[in-house]
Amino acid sequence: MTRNSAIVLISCLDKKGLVNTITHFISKYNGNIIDLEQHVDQHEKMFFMRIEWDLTNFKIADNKIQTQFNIEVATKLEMQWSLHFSTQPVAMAIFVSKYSHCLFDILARYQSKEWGFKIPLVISNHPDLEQAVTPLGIDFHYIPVDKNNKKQAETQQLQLLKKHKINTIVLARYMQILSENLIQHFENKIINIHHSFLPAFPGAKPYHNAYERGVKIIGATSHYVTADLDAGPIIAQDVEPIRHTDTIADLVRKGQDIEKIVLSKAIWSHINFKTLVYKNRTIVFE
């Protein structure tokens, strides 16, 4: 059953009465709270909250909630906050190169309607995966990128993202570095999957390097993209045990499996508005 709910993500300096003030606003207008999680960072003295409430009998129209909450709650308490609606699914663009495993996993979840999100657009710097995408009714655009045409390519990408009203980008093993200009258009809305348990084993052949090092675990890291390469706020990480009997092919297989799992966890948290970025860290609500 599809929820008709509002979700608010909040961060502000911690002080007494915050939870009471926020929940009172919702109950005052006949909202029924269906999920609430809050956290206080004792070191930073910061308060973080995710709260969701049913809108079925809520007395404020959807298009007026932003203004009313700002007047009655957010401005007075000097909050950084954002409002989201469960009935407005995230519109996601996927950037991909030749590696297909993460793309195929996302497309399978899209086809099964496991996730409530839209994929209007896939952009690739190689034409190889077009036939996996277009039969699903998704626009596929092949935009080659090199050091000589990077600016023009990103201009074309931004035009497509605007045309399709994209609000989230997933780099499903897109083997290109995004410019600061593109990143600024989608702050904390570009999700990358990195083929290692950061910061170990960067580069083009991480599993070969891990094999040579004789590691006992390999991992994957999904994070928001910032201008500082592979140093953005981490959303999800996981590891997989390695045995001395594992070959390079085994490491690649295990590594690609864990990349899919970690990326899917990060996407799930993001599209359900369960992530909140503070400085270069994330608060990931359950």
Given for the second form:
There are 4 protein chains.
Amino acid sequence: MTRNSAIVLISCLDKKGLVNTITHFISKYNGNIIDLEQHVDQHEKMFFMRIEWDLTNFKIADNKIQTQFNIEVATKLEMQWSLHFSTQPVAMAIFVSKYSHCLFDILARYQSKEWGFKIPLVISNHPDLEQAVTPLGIDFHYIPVDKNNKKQAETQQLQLLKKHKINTIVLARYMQILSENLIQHFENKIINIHHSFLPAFPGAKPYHNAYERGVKIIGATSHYVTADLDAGPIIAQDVEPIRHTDTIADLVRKGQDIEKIVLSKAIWSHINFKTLVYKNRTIVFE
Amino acid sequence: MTRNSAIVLISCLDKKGLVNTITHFISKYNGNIIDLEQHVDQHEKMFFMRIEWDLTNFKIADNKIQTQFNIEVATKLEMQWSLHFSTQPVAMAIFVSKYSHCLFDILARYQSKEWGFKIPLVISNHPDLEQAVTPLGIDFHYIPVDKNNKKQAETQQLQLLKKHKINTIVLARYMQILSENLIQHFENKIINIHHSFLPAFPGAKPYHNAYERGVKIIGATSHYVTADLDAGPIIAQDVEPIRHTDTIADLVRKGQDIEKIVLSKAIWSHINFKTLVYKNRTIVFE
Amino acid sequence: MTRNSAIVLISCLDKKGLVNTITHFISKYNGNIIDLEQHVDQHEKMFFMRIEWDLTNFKIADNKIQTQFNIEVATKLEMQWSLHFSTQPVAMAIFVSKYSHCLFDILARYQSKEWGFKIPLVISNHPDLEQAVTPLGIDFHYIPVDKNNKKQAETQQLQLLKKHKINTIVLARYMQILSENLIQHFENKIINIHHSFLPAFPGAKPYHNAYERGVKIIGATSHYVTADLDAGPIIAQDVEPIRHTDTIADLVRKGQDIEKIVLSKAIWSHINFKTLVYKNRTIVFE
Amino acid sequence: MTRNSAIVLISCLDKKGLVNTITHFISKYNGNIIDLEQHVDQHEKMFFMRIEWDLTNFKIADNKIQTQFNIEVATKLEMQWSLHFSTQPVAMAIFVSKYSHCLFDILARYQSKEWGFKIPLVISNHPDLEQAVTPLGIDFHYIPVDKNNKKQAETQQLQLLKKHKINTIVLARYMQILSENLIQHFENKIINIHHSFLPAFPGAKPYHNAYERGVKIIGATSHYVTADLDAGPIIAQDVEPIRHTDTIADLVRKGQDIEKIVLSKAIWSHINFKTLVYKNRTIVFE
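Right, the form predicted alone is done; let's see the coordinates for the form predicted together with another copy of the chain.
Time for the whole complex; same chain goes first.
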């Protein structure tokens, strides 16, 4: 399944001939389109596209595609766009506290090579999960966070992220709020899992709140982190029916299964360059 | 499937011997238990039960069961309880505005005799749906509601409800807020359908709000109506996944299918005496 | 939401430049693409596309598009393709027996104008549901079917289908097997609903079989009818969890809700020209 | 959440006074019922119950309950029944081949102490997963199986199962068929996960078959192993919608998430003594 392909993600105002112009560029240089998904948001008059093509025999060198696509396509059509290569997987850092279920789910996929990605770094505000991480050859850093050392902890985190050339951060039930500074460094590159069906039950203790409200379905939401807590663009959600027989402990137990699967689905979309963000909403290609 | 059975719904503080005392009462008078579902909420220390028994050969006459159960069981155990007979179906009124999907779904079940219940009355603040109702032998009353005639409209509604001996009201996308007075007359007997996954998106235009928030799943919620808008005890909920390709019109279309099914499920539980309310939460027996 | 648009559905062997050629044709004649969904089945090396464009200001007259697209695009690229217009809705006949839930669901959508389609004709092997049909201005024909009159009944059906210019048949729980002749007349134009999760439990009495097997989920399947019973290309499926407390009657009750929703979803895809069939599988565009 | 409780699972022909007799026994000896779930299968005239009571202050010693319940309740009412103690967790062996996702999911729950159970033993016909197992203090035995050594391998397996006092076996995608002899030793105590929605697609390569048949939903099934392949009593099932865009590799990827969650749900029910088997169907208490 290993491809040598280029992936372009595009957002721009909708206008006639967009698809034609883009596909013409690829055809012209002998690229074979593997996958094309486009969507026009009629409400916003916006055009979104993900296009992937085989680079075998493509007549532009990898390091020239950015420039050439800009010249021939993107600039005149006023596109926001990004270029990715299937051979350059994201480098992911995981932030975790004490709950292990999401971390273990990610590490299981990492070990089985289900995903083609790298995890050079795990950062935690608790030392508990180190033994699950280091045997896999992943750096584990215990950085405690409290009221007084927030700034200092963040500096340490940023240094580690830089050192390991991290371009995607996953908050795998990391029970701390990130600073706006860190969030700005990684815009639409930090993925959080929240243990409720957002926008229901944001903030702390969503399972307790769900129990009190007496809902018949619980859920989990994975989203990009923005400065507004639990309000960033949603990537994936799922739910599970519950009954009056379920205690709060049952909600937590059932919820953790949804959390880990939803988070992993969001990660999968992200690392395969299948997500675009527009106005606090995501376009998630298949 | 027509039974001649008695159904008792019980709520009380949990204590030892409750199940034993109740089932002993039924055994003693030669009742055969058809169905027993009990639940102890350990958090609230509350005991909830639904018990149904065959009345063939039961040694207490139907009209004496209330008194005898009180004397032998309920009073000393300080129970909240209610008695129902499978042979006495609820009499239901439907309130509706212009949207027809929920009304049509209920009427289809009524026509096919899927449910053993009576609908003597439909009230609407629009005349549009009369032709769907009256051919079925159901009274249709057009009672317009505006700022100035609210009190008067309610009086008219209450008279009709009384005249038809209504004991259950279904708001089948009735776009008006009921008065506290009417709600008090029908405590835990008015079922509403709200077109969102409550507590997310209460109030008007939930599909628009869901679209703006960029959720990946939409839903519908059926609940008992209380004085707090969209905050009453939830009976049933369901959801449907959506994608970035779905417009608001798509959400409305997909949502209407969930609305009608969720509302009908809630009605089914209610008319089969399978619901209990405790502290804004429902116990829904199967 | 009324559009004046053309829709083209395409299947062909995948080759370079397909998307480019097709979109170029539309751009060249001043068409504005409203919707484009394409899919390459890498396994089969097949290309599938649904493309819809606005006909306002399109420089080819509606009745010339077929010829012109063939000349400029389809013939040289060896495409299987079909052309549809949003202003020419399908004409649908419904075949039904005694179960009313699917019929009522379709008629409710018809009455509320949820779907832009015509139902000139309902055919039934029982007279029971006539009163639900004729008041809506739809022709109802009672054509009994038994061992001896099959051929004759079919002739009568075919005449009625021809007379009403029917191009889509929906079997809304029609409990008779259609002849191969009738099926050939309407290839990939007859939609059935089967009350199980196919390929599990084909044939008669799927709910009984599901109960006996002790499954924990039941389902319904809508598919195009082929000469092989319950084996045609699947358009839509859905499921519902069940428990050991559910009797066969409960399965039937819960299942009927799934049946009607799944059938209506399949119809929606079909009448919006969003389905393609390839080797007993469907491509269902969104 | 650690309880000191007794759990009794009962199956018998339905008759009057069953619940009364059982609950009377517990009340009489000062037991406090924590949980009672009973179900009468009207079709089979069978009574099923799970009852759990607090042993604090219970007037019969743990090791006398079996005898006393037989004398006072079970024998005269001709019950099939079993007694379990919350303080005596099951001892589980896992059989695994090369696929790691189910094993990793179970081990993650084991490490996080989500479940109160013991895993003394993992047996595999491949050496690959040893490194994931032994660091957790679990015995790993590599027992290759081929046409010629089946008998010998089974003998070795049985010795290990006996040595570790195993009473529950989980086949976590173990790609070998167990002998009837081994199955008889562990009747209703071997849990398998099959990667399809049974009874659809039994046997090998269900994802390939699902792809060929063109289903729109895939699933997984956890069941007790019987001599009939993939035909034992189903404990849990779940599904996931798919689209025409999904390749077989996508089905495998999406399916593995369902497999591991469904298997873990079935294990949870089993180790909490919430399952009963009757005529190839399971009663799964909540």
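The term rigid core refers to the maximal set of C-alpha atoms that superpose within 1.5 Å between the two forms. Numbering follows the first chain given and starts at 1. The structure displayed is predicted, hence computed values, not measured ones.
In the core-superposed comparison between the two forms, the C-alpha atom of Lys59 has shifted by less than 2 angstroms. Superposition on the rigid core between the two forms places the CA atom of Ile248 2 Å or more away from its counterpart.
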